[in-house]
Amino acid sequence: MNPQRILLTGINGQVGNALLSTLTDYEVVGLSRNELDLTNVDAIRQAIREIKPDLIVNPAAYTAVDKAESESDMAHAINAIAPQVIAEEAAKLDSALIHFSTDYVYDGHKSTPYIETDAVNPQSVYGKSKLAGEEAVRAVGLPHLILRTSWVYGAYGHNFLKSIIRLSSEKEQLDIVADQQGTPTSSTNIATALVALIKQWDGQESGVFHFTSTGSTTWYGFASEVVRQYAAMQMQPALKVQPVNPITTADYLTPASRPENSCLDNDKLSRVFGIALPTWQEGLQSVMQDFALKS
């Protein structure tokens, strides 16, 4: 495809910020939430028509999973309607679209990692809105990739990793859910893999691809490894936390239902494009090293 100009949305988000730093071989027009209001259909159309990109990369999303339960209109506007409008305008320009989605389109009842052809059945407003966005992009029929990722974190933005580090320096005990299985995936690894993907995608292969790190753990396992690595690197501030205690989902009720298992099988990505993201442990170690350099 070799796009000359890329429109990148959501540059104030975790993935968008990482991509802005990584897509250095292209002319990138990056727009933040303040510069492109994804609840404003007319603004979306005008921006795309003025920029005239060859490729649009859309990691922007409403990602407040629990808050979405009470802000369903907002979640639907950003996660479902906006991708449809973006796809429609891209199609008019004969452009392509890479759109990010989520593991939360699944209900979590499967005992093994999900493949792209497994039945979707989102259990939350957030998951339903993201699935509606996928369906809208597919319906337009332009060259597209829908990349489902999961448990995104990084050194930038608000995320589970940074929350664990902050709480561990403030509290002596943390209780973390241990019966939800998934794959932490760093925004940096996503960005690096996406650059490799863009370089070889010719626009002919459209569809859904799972796009996560390899391996799996629980939120408890993730938190425990964060604390272990942080302590091993002797970063500051020193952690107060002693045990990280495993608890059940029933012990920590939230407004939105979350999948018990949201592990994604990335074999299709590897088979079609020869791309594989690092293990979640390797991804975490890389991000923690970035933290260590800054501490």
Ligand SMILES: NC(=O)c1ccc[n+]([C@@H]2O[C@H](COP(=O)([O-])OP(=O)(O)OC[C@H]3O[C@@H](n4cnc5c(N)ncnc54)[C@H](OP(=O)(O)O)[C@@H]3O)[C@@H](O)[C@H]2O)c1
Given for the second form:
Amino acid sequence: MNPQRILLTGINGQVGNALLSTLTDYEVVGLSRNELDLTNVDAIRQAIREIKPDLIVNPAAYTAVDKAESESDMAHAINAIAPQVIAEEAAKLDSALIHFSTDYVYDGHKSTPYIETDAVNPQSVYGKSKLAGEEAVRAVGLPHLILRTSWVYGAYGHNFLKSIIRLSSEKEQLDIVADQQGTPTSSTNIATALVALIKQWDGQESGVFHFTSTGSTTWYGFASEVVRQYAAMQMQPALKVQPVNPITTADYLTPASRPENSCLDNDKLSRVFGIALPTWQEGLQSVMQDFALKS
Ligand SMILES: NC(=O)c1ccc[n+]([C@@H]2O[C@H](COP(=O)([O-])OP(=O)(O)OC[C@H]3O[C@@H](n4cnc5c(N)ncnc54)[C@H](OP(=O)(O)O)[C@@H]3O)[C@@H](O)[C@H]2O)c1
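Output block for the form predicted together with this ligand, input the form predicted alone:
Then the entire complex follows, led off by the chain already shown.
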């Protein structure tokens, strides 16, 4: 696809910010929440009618997984209704939509990585709202891609990686859940792969694609690798944490339940588009190098 004008939402988010600095070959109109509040349906319609994009990329979302349990209306408005309205307006302009979704649409009970045709069964308000967004986009019937990604982190924004670095420099003991499997995926890897995807996609193939880094680990494995790479790069301030301590989900109760297995098989992405994101360790290394340069 060779879009003339791309409307990009959520530019202050992890993925939106990475996309804004990576989609440099295109005319991009990037909108933050201040410029376009996705709870305002009229404002969405008006913005799209004025901007007239031929492609909309929508990484904006309500992503506070635990808070969503007590703010389901808000999560639904941003994650389900807004994508529907965006899709409806895009369809009127004969435009296409690339929408982001999540591993949390699955219940996590499968023992091997999920494929796109596996049954969905979200266990949290957040997961349900994101699934409703997927269904709404699909129902509109415009050319669309729904990219399910997972465990997003990066140098920009709030995320697990940054929490681990901060906590490890403050505390000697860090307890991290070791019985949830998934794939950390860096926002810059997502952005690079999405640019490649936009170049190849002709709008004919619509549907859901898994869109994560390669390989898998646990939150504990991810945290341990962060600490290992941080020390190996001799970054400052030196970490206080002793080896990260593995705990179980039962030891760390949260309002929203998380899938035990949220590993996604990316074979469809590679078969259809020839695109594969780097391994999660490679992704982590390049983000850590970014941090090292700045520290
Ligand atoms: N983060 C993850 O681990 C993860 C995992 C799987 C899938 N995903 C999906 O991947 C996509 C990108 O996630 P991300 O990590 O980049 O999320 P993020 O860093 O939380 O960014 C989300 C963006 O959405 C914006 N937003 C929230 N409410 C809004 C509203 N009412 N109107 C307009 N914008 C609003 C936020 O604005 P403010 O900056 O003003 O708050 C923020 O910029 C999302 O679809 C998410 O569901 C994320």
